[in-house]
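Here we start with a single chain on its own, the form predicted on its own, put down as structure tokens.
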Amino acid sequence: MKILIATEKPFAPVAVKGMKEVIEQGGHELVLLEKGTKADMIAAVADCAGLIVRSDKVDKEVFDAAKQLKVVVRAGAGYDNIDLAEATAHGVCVMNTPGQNANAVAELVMGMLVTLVRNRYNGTSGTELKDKTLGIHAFGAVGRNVARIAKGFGMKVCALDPWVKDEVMIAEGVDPVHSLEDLYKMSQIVSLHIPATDETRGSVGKGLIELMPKGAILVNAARKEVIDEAGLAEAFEARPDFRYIADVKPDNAAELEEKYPERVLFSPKKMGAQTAEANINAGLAAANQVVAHLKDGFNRFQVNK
């Protein structure tokens, strides 16, 4: 059977060859798309069982057009760019891969977090992280991740996840916080790692922002979707003393670092997974979980009903 690696944003030379032994030692063969179109991708998936995508969009489209496909696999955590409901009117399984890029984003959080406090480094004083209290809304993988570098600066760690006990928190040092206001108004950093989903869009804004103690930051290295950016432009005009740094720049970037040039840190795209490091370890995971699918129905990462 064939698999579809289909990237506008290319795997690594070095986890494209570990795919391909991957695929083939499944008795598979690599269909390999780098930088193709919409249609190259609607064209290429035809006569392919499985398919591998980074950020890439797999939407009716590309499922109406893949007769063939039993699975798509998202190499990374995040899945917003599939239509899940599509894949599951086709009977298509959809995986992530959890985990395999929660350290290369972590540590960009922590990385864009001191370049902000230090000011850039422009020979002006900054100000430390240690005993600074860090709210992190969501504590999954990445979450975790982020928890246990701050820990290492010396910073209280609080977490919000109504799906992770507190004895898993607590075990890592992690004081559980179980409302959103608290997070909120304890934290004077909250990085932010909630999925885009229909409860998530949009929810984070001027109201909870309002909330936090003086000289606070948020740091969104999630999906840009959840920032209510009205609400976000609205709280930079409140608050002087508050500060936004994002992975993903918010539709109203222009404006914000225009208006506000030494409170807003932009990556000028989504670098969270862009390490060697993670673009191997999400590449790998991603094949390795479409041949298992293939063999036997493997399921694990699914999310899609």
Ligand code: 3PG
Second form
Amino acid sequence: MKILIATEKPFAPVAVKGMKEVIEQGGHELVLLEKGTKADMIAAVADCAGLIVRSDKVDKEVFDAAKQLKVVVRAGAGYDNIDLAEATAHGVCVMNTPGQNANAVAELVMGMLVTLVRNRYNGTSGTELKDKTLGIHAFGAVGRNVARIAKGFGMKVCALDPWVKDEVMIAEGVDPVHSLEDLYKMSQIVSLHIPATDETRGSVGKGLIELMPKGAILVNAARKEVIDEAGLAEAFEARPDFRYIADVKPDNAAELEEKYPERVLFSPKKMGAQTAEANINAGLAAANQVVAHLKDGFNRFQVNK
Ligand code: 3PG
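Condition change, the form predicted on its own to the form predicted in complex with this ligand:
Below: every chain and molecule of the assembly, starting with the one above.
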């Protein structure tokens, strides 16, 4: 059977090589589409039984075209790019590869933080992270890795996550917080790790930002949709001390960069998971999951149950 890897932002070549081996050892043929358009994906998927993507959009048009498709694996954590209802309606199993790229995202969060608080290494005096309080908004795989690294910097770390027991956080040296308001009130720096869902879209804006202590920095390596961008712009106006870091540029990035060049730091393209290691981990996991699903219906990590 044919398995399509369709990635607008390609995996490292070493990851693709490993994925090809897994696919061929499973008795399948790899079809590789890198930096393609949606139309390219639609044409390529027509005779494929498996599909591996990253943040690439997989919607009704794709499912309608993919008459032989049985499984889609999002090589990564967030699957808001995949229309789960359409997948289910077309009888397609959708899985993600949770945790596989989490360390890469966490390292980028800390790297961007250092870059911002050291004024982009421009020769002026910056500030340190040691003894500052970092609030982790959602303590999943990425949040936990951020906490681990932040503790190495000597930061105090607290986290909010209704799905994680206090004991788990305490065992990792993290103070559990039980309300959003408290998390933002306590944390000079907040790092967002919530998925984009109907509940979280536009949920972080001026109201939460204005609760943060002096010198507030919000870091978003999650999804741009979770930010209320109008509220973000208002927060910049209202608080000259507020700074924003995003690995997922807001739509109003150009305006913010022009008005507040020293108070924002944006990556040009989503770079959190873009390391050889993360590509290998997530890519190989995805290839193995597709092959296992086609062999015997493997569906651990299915997200459209
Ligand atoms: C994820 O959800 O796994 C990350 O946001 C990485 O996304 P990417 O594979 O598009 O880089």
